[in-house]
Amino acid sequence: MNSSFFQPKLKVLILSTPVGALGSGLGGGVELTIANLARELRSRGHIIDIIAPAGSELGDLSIVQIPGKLQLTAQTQELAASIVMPGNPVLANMWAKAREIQHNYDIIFNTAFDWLPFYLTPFFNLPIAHFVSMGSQIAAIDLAIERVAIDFPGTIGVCTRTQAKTFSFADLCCVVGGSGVDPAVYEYCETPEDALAWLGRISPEKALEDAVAAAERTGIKLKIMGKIQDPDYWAQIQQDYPHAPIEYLGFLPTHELQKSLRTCRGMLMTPRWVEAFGNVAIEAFACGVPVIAYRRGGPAEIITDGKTGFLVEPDSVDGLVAAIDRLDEIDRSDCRHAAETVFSQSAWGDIMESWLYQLIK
């Protein structure tokens, strides 16, 4: 039963990532997480507003646009990196706005993986649900999160157990999942073409070159979809694999992405880092597309080996190639069923709604 049936409706203020405008692709999977959470909670009668960098757009969702300079992404910095705040920082401006209007809400939902929101937590009158979307990246941020985890028990939410274990305070984290998909948005395809897919930010930690190498060895076309975050890295891949059968389709909105994705035999996930979850995996499932991923991070908890895809040795192109040869063993309807049940937007909404209710008590 819907957990909100006998509960009061909530007024939730969502604070977006400060590394890019929503809809730009710079925020990676967090953008889909915010959109799906906002729509699911709104469908349950809750009032949802979003504070995000200027230029953000998520269809019919209400967004308070905040100007300012974007933050550096944590994954591009070293573990010992210092806290960096540019002049006129959008992160600080977003949280100043949140403090100004906090009296209109019951709870704040933070998605910024940065030091400031955790530091500011004691200075707010509302509970703050901190959705941590990455594993350990910068020691100073880890320390800020740990202090909140200790002083405000239950307020640190992570996507997977694997992600939590990258932190020294793993036992203080609540595993709440990374997102859920609305199956109605994704069309199931039973008979795909002979093509593979790769989705994500084009940045070194995603190791797109491994997927390109696998495509070159198998001769199967690889459709690449995502934001080019590091142009030099993308140029190097094209230089290193000039004969690989790749097709770059750009950063696509969901309705266009699923059209290209659903016709693929399989999708490759090749992260060089510990991926917290893997929203692209459950999007692939919704289309009936099995996922081949390195047995590392969140994907290892999402994919059922041999049923919804294959898990292979991390950083092994040989493993990718061998798994590609086995894709016909997967029943694509099992992938779709996983998206309709375990990873549905509704199922995830139950978890998130329950977490928010616990925090406001």
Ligand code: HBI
Contents of the next structure:
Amino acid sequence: MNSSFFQPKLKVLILSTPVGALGSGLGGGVELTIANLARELRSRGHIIDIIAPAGSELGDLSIVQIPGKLQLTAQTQELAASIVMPGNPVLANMWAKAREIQHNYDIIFNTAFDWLPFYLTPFFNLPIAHFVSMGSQIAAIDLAIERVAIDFPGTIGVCTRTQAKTFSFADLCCVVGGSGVDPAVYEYCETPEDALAWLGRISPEKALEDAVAAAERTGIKLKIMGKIQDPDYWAQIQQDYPHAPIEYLGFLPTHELQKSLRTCRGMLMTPRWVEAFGNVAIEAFACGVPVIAYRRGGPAEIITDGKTGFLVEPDSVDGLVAAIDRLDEIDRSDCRHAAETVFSQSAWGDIMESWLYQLIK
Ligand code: HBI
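Now that the form predicted alone has been shown, please provide the structure of the form predicted together with the named molecule.
Zooming out: every chain and molecule, the one shown earlier first.
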């Protein structure tokens, strides 16, 4: 019986990321965060509603759909960028809706990495838990987050310590993880094919080209899954590595994704930026797939070097190739065990639930 049995049930309003409809893949790991958090809290008897851009869908979860123009992604803007709001901004429309219905809830859970929700925090009459899904991107947003971290202690949640350290106010952040996997959704595979996997938004900060280079060097097939966020970048990779043994499988729903992921000997994570968490790593673990990643950002805290995968010198394709040769040293059941314990949806649910209870007191 988890700790919440004797606590009142919560009414939580989740505000989605404004860079894409839920289910489009444009929201990256935040989509998994929202889906898993909503499912886990509901399974514990809490009431969860979600406000998201029109066109959103997330399985059986009911969503208040808001029209308007999507926000520019923060990671494609300069550090000194001004705050940009398009005409009829879906972000502002989402928060106007939240203001209108806030009296029905105990707390708001914000997942937008944007200036507006942080600026609006003192204008609301209920606590707002801010789930900060990336490291520092734009100085103006960092300032807005810091203001909230100071005025509303404990309300800034981050995925990992490494991510927190990209902010000057790291010590004011609460490390709450990025998501948790439901092991029942992923089928463990003990005997893989001779193939590797790469999962994620196909966008420059994810440096897919390094994984493709490793596939070309080793001659091992690389199965690529994820949303093509930057088509020009994807085309450039295919042009630069015409002979690499790669196969693009598309942006797949979880039950499809895990069917291909589980048969791989290992997954490569090649973040060029400070990946805040690395949800795809715990999805791989759930299938029994070890993860080779650059020793950078969230993956460096998720992977136990030599046990659930390998951490290599950042941006070193040689490092990836050397680690690929060692994949058979890993006991795949150790990866599965990590997903069933430390990185499970229920363990993460305990962390998130206690965070929300704390903020409501
Ligand atoms: N950019 N402006 C903005 N807002 C977001 O919420 C946002 C983003 N870029 C990426 C993103 N969210 C998520 O895909 C990652 O944080 C996982």
